[in-house]
Every structure is written in C-alpha cells, then in structure tokens.
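Take a look at this single chain in structure tokens; it is the form predicted on its own.
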Amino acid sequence: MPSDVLPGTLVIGGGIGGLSAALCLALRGGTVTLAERSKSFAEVGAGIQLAPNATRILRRLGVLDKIIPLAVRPRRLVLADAINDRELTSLDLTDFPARYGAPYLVLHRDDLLSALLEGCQRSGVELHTDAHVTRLEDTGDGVVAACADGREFRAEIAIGADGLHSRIRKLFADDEPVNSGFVAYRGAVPMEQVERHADLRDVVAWLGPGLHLVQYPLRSGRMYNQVAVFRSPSFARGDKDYGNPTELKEAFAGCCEHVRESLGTLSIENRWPMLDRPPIPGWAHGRLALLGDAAHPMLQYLAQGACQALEDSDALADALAAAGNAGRPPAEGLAAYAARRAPRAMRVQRTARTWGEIWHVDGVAKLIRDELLIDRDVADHRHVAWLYDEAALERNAS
C-alpha cells in the first residue's frame, strides 16, 4: 500500500473494527495508537461469516492468506424449514471468487481477531490494553483521551470503535441499544462431540416461527458452530430472567427432529440479547468519528456486522489519505468518510431488521414466504449483489 499523509490517530476499542481500522491506517503510513478496555485482545463468541465485501479488504491488508488455512469455504448458503425439515432455497458460493472477486469464508471470530492483531503488531501500531477511556475531548487542535487509571492519550484525531455499548457514541447521539426481544445461544464444539449436524459443506439456517438455528463447520472442519435464536415470551412480560435455557427448549419443542437433537450439543452457558440501535447519519464531528458497531450496530440476519466494520476501516483510510494528500484538515477527511459510509451502513441495518422479520413469520405469512423461497431461481443474485459486488459498492460511494 502507498504511504500517505495521515493524521496521528487514536483508536478506542480493540475488537475486529478497531484493529482493522488501526491496520488500514498503519499500512497507509499513519501513526496509530489503540486503547482497548479489556486486559487482553479476545473475541467472545464463536463463528463469523465473511462475505466478499470483507475478504477483498482482508486480502489488501495481507490478512486473508493468514486466515484461509483456518477457515472453511462453504459450498452454499441454505435456508431450510425448521418445522418441516425441508430445504427452501440456497445460494451457490463456489463461484464467488469469479463473480465478486473474493471468497465467502466462515471461521472462528478469535482467528480473525488474532490475524488482525498480528498485522497491527507487525505494522507498528502502539497497542494498549486495560485502557478504559472515560473521557474524550476534541481540543480544536487535537484530541485528548483520559483513562480510568490516570493515563492520557493524545492524537490528532480519535476513532470510537468501542462497540454496541459505545461510550464515545454518547458524544454523537442520545440513544440506547434497542432490545429486539430475541435471545441467542451460540458456541462451537469439537466436531467429534457432534452427533447431529447439517451438510458440512453448507452454512444452513433453519427458520421457524419466532426462532432459527444456524449451523456450519469451523477451523477446517474440526469444530462445529451453532447459533440458536428465539423470541422470548418472558421478555415481553418484563421478566428479568428472560430467555433462559428452559425457555430455549420450549421454543424449539415444535421443530423437526434434526433441529431438536442439534440443541443437545449447543452451549447454554452464555446467552446474548439481540440488540441494535437506530441508524444515525452523523458519525463524524470535528476530530472525532465512530466506526463499526459504535456507529451502526445491526442485527445478525445478513451476517454483515464485521463486514461493515471492515468496509468502514477501508473507507476511513481512503478518506483521510485523500484529505491529507490534498492538504485539507483531518476533520474534512472524517466528514468525507462518514458521508460515504453512512447511507450504505444504514441500509444494511434496516435490511437486517427486515430479514429478521421475514425469517420468523408464522401462519399465512410463513406459507407465502416458503412458497416464494421454493420458487426462487437459485442463480438469482438480485438480493445480494448490492452487498457483495465491488462495482455496486463503488457506484453507491460516488
């Protein structure tokens, strides 16, 4: 990558978004400091799906070759009926490198995080852990971040990449995470412990009324990832212990044998409420900007959370380089980044909500959805090309 004129940057948050932003900037010649609140860099959760709009960027960062030996390249994305045990529709992924310029991968979240962290270390990013930023100020000629332990970080600009519960977002919007009323149980186990699995060549989402189960292999087939999601009746009643394992079992009781038996190897130690936030257009102000889930947290139905954070990181580096090389102030670069990215990320947020509603319908709506999916031409890419195609992405940015 070329060396550009970039401002000294403080990135707050060391997840996939923060590390990818730091790496994008460092590889363009920027001086980057990253402050992570936790004592170490680690990802909670299990599997992650990376579509071509993300893997193209990872290739440019030199990360793709690192993760491919640990990843699985699935044959298809499949939507199936969790009640009647039948396939509804599918999307062939084998031609994605030719069609979209990069592969579709599934891998363990921590494998991606480790590869990004290694890239940051190799590229000279100054990494700080146990750095809980409690105050961030734009001083006009720079930024100052104060940590709970008394440390201070100074830079020319700051990027808030501190996730769904971002403290930095409070400088931009007076909102709170929105609870969808759905709960997820997710995790990966060694393949030898799995008695019941879907076709290991595919990523399969089993859809049912108010629930779904996603299954796919990880780490070159050595592990199996499962995510069970359901609408919690006790959440609607206002119970504090909503979405507990008993409710999980009750929610899936009417599913087909495959889905019911698959829950036997599902991790029930941790459960996650399914949260997002309303889309906001204003991600940049002065020398401060948001990135990833801090800017546009989204529900998981398009598998685009990490992918959009990678798009943010790439666009951020481009915008800051363009401003710096033209002699314009960093604030103009941040404003250009937000103006380019916000419309697309807001569309992804809204579409993810819509897909969640489509996945979970019941009654007549389910019958209509199923017939439409069964009748769909499996070679039809109209509903995904806007997400994956690089030419479409560039048209949207122009």
Ligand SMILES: Cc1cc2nc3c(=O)[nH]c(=O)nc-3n(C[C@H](O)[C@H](O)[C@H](O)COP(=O)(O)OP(=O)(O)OC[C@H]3O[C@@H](n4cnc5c(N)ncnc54)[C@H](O)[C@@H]3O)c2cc1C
Contents of the next structure:
Amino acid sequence: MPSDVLPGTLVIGGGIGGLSAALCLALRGGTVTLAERSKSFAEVGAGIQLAPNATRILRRLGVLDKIIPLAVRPRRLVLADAINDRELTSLDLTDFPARYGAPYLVLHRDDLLSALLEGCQRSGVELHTDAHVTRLEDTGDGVVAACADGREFRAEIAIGADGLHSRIRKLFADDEPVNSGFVAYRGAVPMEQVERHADLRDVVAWLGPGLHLVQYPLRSGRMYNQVAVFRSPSFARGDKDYGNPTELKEAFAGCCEHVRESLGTLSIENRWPMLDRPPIPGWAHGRLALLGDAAHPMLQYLAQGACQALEDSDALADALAAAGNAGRPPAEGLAAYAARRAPRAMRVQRTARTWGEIWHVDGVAKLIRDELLIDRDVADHRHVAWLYDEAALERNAS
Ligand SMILES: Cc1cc2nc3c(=O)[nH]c(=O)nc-3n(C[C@H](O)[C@H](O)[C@H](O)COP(=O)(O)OP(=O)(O)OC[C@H]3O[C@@H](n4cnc5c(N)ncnc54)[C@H](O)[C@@H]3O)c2cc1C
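What would you give as the form predicted in complex with the named molecule, now that the form predicted on its own is on the page?
In what comes next, the whole complex appears, and the chain from above leads the way.
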C-alpha cells in the first residue's frame, strides 16, 4: 500500500547503499524508483564484513534470515604480525548477539546485493538498469533526473547513492577523492585452490609496515576471501601505472611464509586504489540528499563503509516518516536525516584513516603498537562499542 506519509523517492545508484535505502523506504510504504547506471546489479567478486550495527538493520529488513545460510559467523577478529607470524590481539565475536543484539557476519558481496535486490523486487521498488543519471534538478516542487539515453525520472525527492565518484555530490561539495597511495588486490576463490589459510574460524588481518593482508572464509567455508593492501612506491614517484603485481610481490617479500604464500592464490586481475574524501556535514539540500559512499566515502580499515550506508538508509526512512507524520515537508525530513547521521559517519571516516595509520606503522611506532596490542585485555570492547552498540548510535549522533 503506497504511503501518503513518505514522499515519492528517486534513488540514484543501486549498490548496497541505494538498494538498502530503496528497501527501507518501500517497506514503510514509500513509492520508490531506483536508477542504476550499469546494465545489471552487480558487486565486486569479494567478501564483506558486516558488524552488528548493520546486521541489526538487515534483520528489520527481513534480509538477515536470507543471508545467514550463505554467510560465515566468524569466531574472532584477529590482528597478527605479518612479518613474524605472531598473534597480536583478538576480539571474541561469539557473544555478539547477546552483547550487541545481532551477529558479526562475513559473506560474499553478491549474496548481500542479491538479497537486497530481491527485497526491493518483492516490495515494489521500480528498478531501472542502464540508467546513467547525468543531470539532477530540484525544481522547488519536485526533482527531475535526466539520463544519458534521454530518459527522465520525476519524484518528490532524490537520494544520491552513486558511490565514491558521485556526480550528485558535486551539487553539495567541490571536492575530489583523495588517493591514500595504497593499492588493494582482492578476491574470493574456491577453498580447494587455497593451500595455506589462516584459521578458518577467524577473520585475520596480518599487519606489516606499509601493508596488510585480510583473510576470511565465505559461503560456509566453501570460498576464501583475501584482500592484500600496500603502500605503492610508484604512486609516490608519480607513475601513472602504479601498484602493479610486481610491486605487490616486492611489498610483501619481507613477510612471513604464510603471508607470502597466500599471495599465490590472490586474484591479481584488478587493482583498486584506496581512496576516500574529506568529511562533509551538509548531505541534504532542499529535496536532495546523499547516502552511502556518496556522502561519506571512507578507507576500509574499520570495515564500515557498507555498514554506515545501512545506518543511513534506516535513519533516512525514520526521518522522512517522522516529518511526514508531523505534516512537515520532505526537505525537513532530509535535513533531519543529515543532521542525525553526519556527525557519526564523519567520526567513522576520520577513525578509519587513523586506524589505517596504526595498521601500517614501522620502526619504534610498530614496537610500541605491538606491545600495546599484546598487553590489551581481549575482553575490552572500548574501541568497538561506539560502533556496534545500539545505545552508542544516539550518543554519536549528537
Ligand atoms: C577493499 C575494500 C574492502 C571493504 N570492506 C568492507 C567491509 O568489510 N565492510 C563494509 O561495511 N564496507 C567495506 N568496504 C566499503 C564498502 O564496499 C562501500 O562503502 C559500499 O560498497 C558503498 O556502497 P554504495 O552503495 O554507497 O556505493 P557503490 O557500491 O559505489 O554503489 C554506487 C552505485 O551507483 C551507481 N552509479 C554511479 N553513478 C551513477 C549515476 N550517475 N547514475 C546511476 N547510477 C550510478 C554505480 O554503478 C554503483 O552501482 C570496503 C571497501 C573496500 C574498497
């Protein structure tokens, strides 16, 4: 039943952010149209970690039950030394449902995207692929989006969920992605191809000077996900073709045997530069707002980019419903959404940068970091509770 409380919404971009926003709005009875540039809805062939701040929302959306059979519930998050093969510290994930109200999951990105897409299809979201939005206008009484092929979409409000390189963000900020100088190679491979693996019950991040490798199982242990990240010397020299596979191998040459041999099964077909943007608080203007990476692109070190997009989607639907119920215009709902979400997402963006610096230190700083991590009480949740705890959402929002 279409809602007369929620405004008709155009969502631009059909990644995890756009699909989850469309689903959140449609489940509350909103009329939603989604325009995706690509010919089909697709994700990178790699894994994703979902913390309880995201899985709580997925449960409300009816998506958690669909993905759990395909996901792995890891036992621990482990930080290990990539050079001397030593465990530095860990976090027990098994009590997360009791502690944070939902599990910590790792799964294939395709499985998450498919479940969100299926939810959108079931709840009546009008989905358009091959719809590259090149122009968006707030006309005062609505929005009009024009596509490269001449198609036009009209709605009461529009949400730019078009990712790190967002075109819609240009209407909000005059900034560009910032290249951290790090390059990632990543991919999931069938478990049979993996001769050496970390403990299959854990998510393990191997840390070294200017590099790290993350490993975890997917699809009930039938696949193995690996992400290798390193600081590219050729990027620092200004080379155009920086971070090639030879440089990857050289970067990891001083690592322990396990880490070096793991690179043998790493997909080297694609490389990703690691980019973010400076935080901006103004994600809403009139009838337009940003969501997901378009609003707060972050480095991946906290594994929170998609989790934050899910928080956005939930908060957006709440704010629009509250405005509608109070008889206030949708623009006020969008402003309330941005005011609620931006402080927390900006904190996550900033912390992700700092976390990356801590992961990649060398010399004396590395010695100090390692001692602090080894001495850390593994039952201490202070560094994650602000992210995962539901009560912390309220505190972070102000
Ligand atoms: C190496 C790495 C590891 C990561 N690991 C994690 C993790 O473990 N956990 C986690 O939570 N996050 C993780 N992230 C971050 C996460 O992947 C992103 O934050 C998330 O996917 C962003 O989703 P999004 O929908 O906002 O953007 P995107 O996924 O970029 O989607 C944007 C969509 O918009 C479409 N689009 C773009 N322009 C237009 C246009 N003009 N018109 C129409 N459509 C358009 C694109 O085709 C795309 O489908 C990781 C990131 C990286 C790089």
